[in-house]
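Only one chain is given next, in structure tokens, and it is the form predicted on its own.
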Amino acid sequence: MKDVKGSLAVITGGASGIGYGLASAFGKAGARPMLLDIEAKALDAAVAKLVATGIDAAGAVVDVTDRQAMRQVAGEIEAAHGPIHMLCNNAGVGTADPLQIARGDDWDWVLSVNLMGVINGLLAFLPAMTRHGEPGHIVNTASVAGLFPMRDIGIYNTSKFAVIGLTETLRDDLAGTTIGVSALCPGYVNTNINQSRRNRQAAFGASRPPQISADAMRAIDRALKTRGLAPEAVGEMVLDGMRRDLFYIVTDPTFWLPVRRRFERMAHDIAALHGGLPASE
């Protein structure tokens, strides 16, 4: 999509960090961003604040990973609102812990948004999409860490490794249609997601304490105020990778250094299990 104006973008996580990022940015552009979210005062807020910029803009309170909800969020936006345009699958949660002490729960939690949330999205407004058969595009957000894995944080690394590859064999799905699709792989970007237990729901254990100490959440809080990016930075990267058509949005260039050594390290046990690599065609 080079122009967006006018088109429908809906954006889940939409109500604060990245998810507002998109919106303002798409709005700034012209294009009519839909948000939801899983906070109602925090939609309504987000919402009122992009209204009052000038952007048409509105929102849904949904559960991403309520299937069901959804998908009857999807036809009574099409509904009201008309044929949607762009697709940011952007909810998402982290925890940090060992896989060695990680509790079930926590992956259902983490999984059961970062990844069913993706795919629930895909399913409550994609067969729209491709029907009415007009420009768009889909971002999935994944991050820095579906590209190369981080100690102490595998759960959320096995999530966004799963997103990565539903996004990269979703275009080849969607190749030679009028549909386009990247993957966002945001490094450091100053948003809550630090915060993301707030809206952990009850039957993913929310009323069980975090095993990550105090010392370690205010060191990853941080690292994420001081040398993250503002959120709607990100949005205009992603718009223009959209226009652009291109498939992974890596908000940080230095990110390429540890992403070069897994491929580098898989170059040379391929290498050493074979004798060798096939030559380059």
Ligand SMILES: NC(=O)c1ccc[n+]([C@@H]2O[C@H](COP(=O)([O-])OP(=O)(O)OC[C@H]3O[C@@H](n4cnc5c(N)ncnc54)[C@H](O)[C@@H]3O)[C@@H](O)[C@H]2O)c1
Given for the second form:
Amino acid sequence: MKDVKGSLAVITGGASGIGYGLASAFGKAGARPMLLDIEAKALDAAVAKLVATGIDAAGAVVDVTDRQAMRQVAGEIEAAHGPIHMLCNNAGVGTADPLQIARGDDWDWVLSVNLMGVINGLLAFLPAMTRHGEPGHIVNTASVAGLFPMRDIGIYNTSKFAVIGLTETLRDDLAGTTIGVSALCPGYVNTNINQSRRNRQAAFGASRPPQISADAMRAIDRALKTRGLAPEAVGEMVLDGMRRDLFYIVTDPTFWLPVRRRFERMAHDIAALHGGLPASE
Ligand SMILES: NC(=O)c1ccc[n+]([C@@H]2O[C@H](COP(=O)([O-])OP(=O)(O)OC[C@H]3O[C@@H](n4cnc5c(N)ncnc54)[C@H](O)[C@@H]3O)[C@@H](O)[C@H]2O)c1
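Form predicted together with the ligand structure, per the form predicted on its own context:
Every component of the complex follows; first up is the chain already shown.
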């Protein structure tokens, strides 16, 4: 989408962090952000803050893991606000547990929100977005943790690698339609992601503190605070990337290095097994 003025942008996880940054950037550019979130109080505060700056924002409480509720809210939004142009499947949660001690309910929770939440967003909103024939764009929030592995956050890595795979195929499937697709891969962003447990639904069992060392946890906290971008800066980058129809919106270029190492390792192992690599396609 080149011009977002007047368009309707649905943003899951819009009450905090990156979702709020997207709403703010889109709103400043003239779009109408519709924030969806599981956290009612934070959602009200976020919408009020946007409206106070003159942005035409609104919100609805919904859990992205609830497919039926997502479908219902999609219908309600379309009926009340008209055609939906942008969809940011952004709601997400994190855990930090080495895989050898990860529990089943942690897997269920993180995959339900981070992966099934994105899938439920597509099931609920994509049909209406393609039906009206106007330009549109889908941004799925993955992570640089969806591009290379990171020790101790294997559940999160798994969910984000899956979002990358889904989004790459989605872009191919929607090629030639009016809907563009991008994968947002943030590096560190200064948000509330480390307090994700606040939103763990009872259905996924009692949460427990991250099972990594206090030092490792402090290092992550520090990185988020000191290296972390402001969510609004990420919102501006997404707007820029969307206007230029970029697919991978990677917020920190230094993460290209571990991505390259992953592919170099792959090339090395293929060459080792087969005595070389194919010269060209
Ligand atoms: N902060 C970072 O450094 C970073 C890096 C890479 C990727 N990300 C990704 O960015 C996205 C946004 O996270 P953030 O960092 O802004 O964290 P955040 O905790 O500040 O915001 C996440 C939002 O999602 C909402 N949410 C959680 N579970 C939900 C559910 N089941 N249904 C609806 N809403 C729900 C929360 O209430 C919150 O408003 C996530 O997908 C996260 O994995 C964050």
